[in-house]
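For reference, the chain that follows is the form predicted alone, supplied as structure tokens.
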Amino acid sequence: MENFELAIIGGGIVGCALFSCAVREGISTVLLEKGDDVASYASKANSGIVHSGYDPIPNSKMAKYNVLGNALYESMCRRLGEKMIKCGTLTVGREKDRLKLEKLLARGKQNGVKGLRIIEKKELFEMEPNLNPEIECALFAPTGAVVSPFGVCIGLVEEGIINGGTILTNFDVVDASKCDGGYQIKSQYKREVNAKFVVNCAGPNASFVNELFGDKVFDLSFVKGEYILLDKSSQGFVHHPIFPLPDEKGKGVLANITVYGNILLGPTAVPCEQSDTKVEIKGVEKIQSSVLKSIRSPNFKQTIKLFAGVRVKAGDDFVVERSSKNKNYYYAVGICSPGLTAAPAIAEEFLAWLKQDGIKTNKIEIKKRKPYVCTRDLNTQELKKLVKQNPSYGKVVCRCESVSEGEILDALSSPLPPTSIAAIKRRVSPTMGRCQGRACIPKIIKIWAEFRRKQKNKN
């Protein structure tokens, strides 16, 4: 049994983001997540896109946390070392959907969006030159960005290790209760975790967790988003993400950036049961034919993967409530798109109501996480005096992606050490280029086998 001032069940990207919040506030912390890595679920598989936020309702709680979440994106990711392209957003569009963009430039400005402006079609062909030639206006949303949606949460979350924080993964919360001066956290596996306070961000299993606690359920539905990811080999077909005007279904299908310099098209929104992620023929098709609608054709040959993921929903908005049941209980339900973005906002409203509602802070010295190590981003004198240092980042292990076997090596030794090939791809990105992993997997195995015997024989 361990015993913490706060428990915070669900480590996808809003976990994460209050999970550093309250340990660099010097709160006894411990983050719950099901799988054996944060970001397992939906926020590995989204799009990556700090929205500006004119799309929201103006009022609703997905419009006030979008738009304070994309104002913190940037001090957090350069606190963090993570990567963030500020690009810029484009909704594109033709001369018949003038008033719709001019609706939604306006609806952006009533959520408090800075810099929204109509941009005619010289203008935007000098921006993407490979849009769809019948494209002739677009919404520019200055303030729109793209990060790696997993690189941001591994970032948060080792923030919070070195800083005194604990994470229990592994950790399906099956059984709740209250106990003196909080509650009792129980997993599948027996272990038990005891916190005075309890905030659920456990995503697609939210209503579940808040039935354990007693408290409301709410009705979900589940929406599976199908991506296509093109070859690096793409880079410099679009400079922006590019949407197609909005509909009840979503943003519908873009063409995105990511910050790895692949192209990434999609998502579908195709309703599903919430652990359906299979990637169906009839997705790719609609992918391939509704992209067309806002640029030229790419060039599909250079697909390298197909993969999908389910956001949940519980109505039109989210959900961030303090319990009017349970005393020092909160959640975050139906999270689904713009999350990502809102996520540092909405952990900042849950660390608030934590500290009016009495939680035990302590002012520590804050340790500053170091971001892994990219030898495709040194020049070559970089590269050199790196390699001087410590050999193992002169030893190429994934070609397609140029990572070394000391950026493997530093994975291993991370905060939050990998437990699968998969949360070593999410770390230092092996095996994420063109063969996926058929040359490196062997290698990344032997290394990863011999890492672990030196630790056996030094312990």
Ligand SMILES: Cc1cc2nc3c(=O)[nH]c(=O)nc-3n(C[C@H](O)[C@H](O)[C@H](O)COP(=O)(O)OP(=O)(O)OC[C@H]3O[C@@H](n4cnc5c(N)ncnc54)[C@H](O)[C@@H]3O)c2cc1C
Contents of the next structure:
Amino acid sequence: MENFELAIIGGGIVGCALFSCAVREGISTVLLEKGDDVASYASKANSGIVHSGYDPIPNSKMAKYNVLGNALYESMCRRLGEKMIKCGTLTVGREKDRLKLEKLLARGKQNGVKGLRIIEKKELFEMEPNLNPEIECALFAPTGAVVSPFGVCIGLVEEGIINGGTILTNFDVVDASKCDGGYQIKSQYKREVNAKFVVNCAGPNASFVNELFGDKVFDLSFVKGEYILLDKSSQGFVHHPIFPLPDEKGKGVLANITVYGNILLGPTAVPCEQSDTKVEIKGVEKIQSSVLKSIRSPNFKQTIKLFAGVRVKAGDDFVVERSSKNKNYYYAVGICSPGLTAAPAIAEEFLAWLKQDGIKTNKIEIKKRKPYVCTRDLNTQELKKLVKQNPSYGKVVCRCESVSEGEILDALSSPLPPTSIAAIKRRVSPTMGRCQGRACIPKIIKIWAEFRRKQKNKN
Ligand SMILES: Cc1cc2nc3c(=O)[nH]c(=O)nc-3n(C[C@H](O)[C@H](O)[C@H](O)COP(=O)(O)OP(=O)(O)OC[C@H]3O[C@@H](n4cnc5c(N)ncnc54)[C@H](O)[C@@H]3O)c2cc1C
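One more: the block was the form predicted alone; return the form predicted in complex with the ligand.
In what comes next, the whole complex appears, and the chain from above leads the way.
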């Protein structure tokens, strides 16, 4: 039995953001995650856009947390050493759409979004020469940005761990009960933790977890978003996330950039089951035809990966509440888009409630998280210097993404060590390129085995 002041259930972006906030306040915190790594669900498969906030309905929780979260991202990414491309976003239309764009602009202003403006064809095509020639105007939102969604989650959790927080992965919360001064939470393997305060951020299972605590149950629906990822040789085809006009189904199929240099096309919006991340041929065709309404045809032959993420909805707005039934229990339910953007603000709201409700904080000296070395971003001089200090940074393992043995070893000895090739990929990006790991997976396994052997001998 382990005792904590705070237990957070679910290591998606909301849980990870709260974990880092709480630990930095000196709160004894445990993050309980069902998967073998953080960002196991929606937080690893989305568009990676830090939305400006012109789209959500004014006065909704979505609008509030979107705009506040957007304002927190830059300093958070700087603190974590995570890449953020501050490119702004474009929502494009034809002359007949101008009124709709102006309505979006007005809505954005009402939500408190800064710098929004309608731009005309000449300026627009200077910014994005590969737009569909029929496009005539656009809403430019300069505060929109792009991040690595799983990179941010990993950064937040690593920061929490090096500052004294605890994370238990493979901890599927299946039971909960009240105990002296708090709650007892049990995993599928009968592992138990006690906590005085509990925040439920369990994404697709948030309503189920509420049920375990005898709290409010929500009717959730699931909507799949399929994507096409183009190889890095497509880099420069577009320079911003390019949205069509949003409709009742959502923000539509967009052409987007990634922090890794790829072009990302999608997502679709297909009602689905909770764990359905299959990409259907219908979805691929839908993306290919829809995206052409906004841009000229990209080279679809550069496709290297198809993937899908699932949005969780509990009606038209986010549910972020302090329980009225259970003391010191809080929950985030139905955090669909723009949840990646909103997460830092949702975390701050929870933290404020926890403090109001008397959670114990301590002053701690905050240690800075060390970001991963990325040899492909170094110039020749910098790389030479690094390789002189540590020759393993000079041994290339993944040729497509230029990832060295040193970077793989950094991932293996990181604060939350990976337990799968996919988790290594999410930390230092081998297997992300054109061959999708066909050439480098055997080499990674060999490095991993040798690393484990050395670790065993040390102990
Ligand atoms: C296709 C798509 C595109 C999107 N694009 C964007 C975008 O560009 N910008 C944006 O702002 N937002 C976007 N979103 C929304 C964003 O991805 C989500 O809002 C966000 O990831 C939700 O985070 P979360 O922490 O609430 O939940 P999740 O990421 O779902 O995390 C919940 C975690 O809880 C864990 N868990 C579940 N049950 C249990 C249990 N019983 N015990 C322990 N752990 C449990 C899960 O394993 C999971 O890791 C998009 C979403 C999708 C699907």
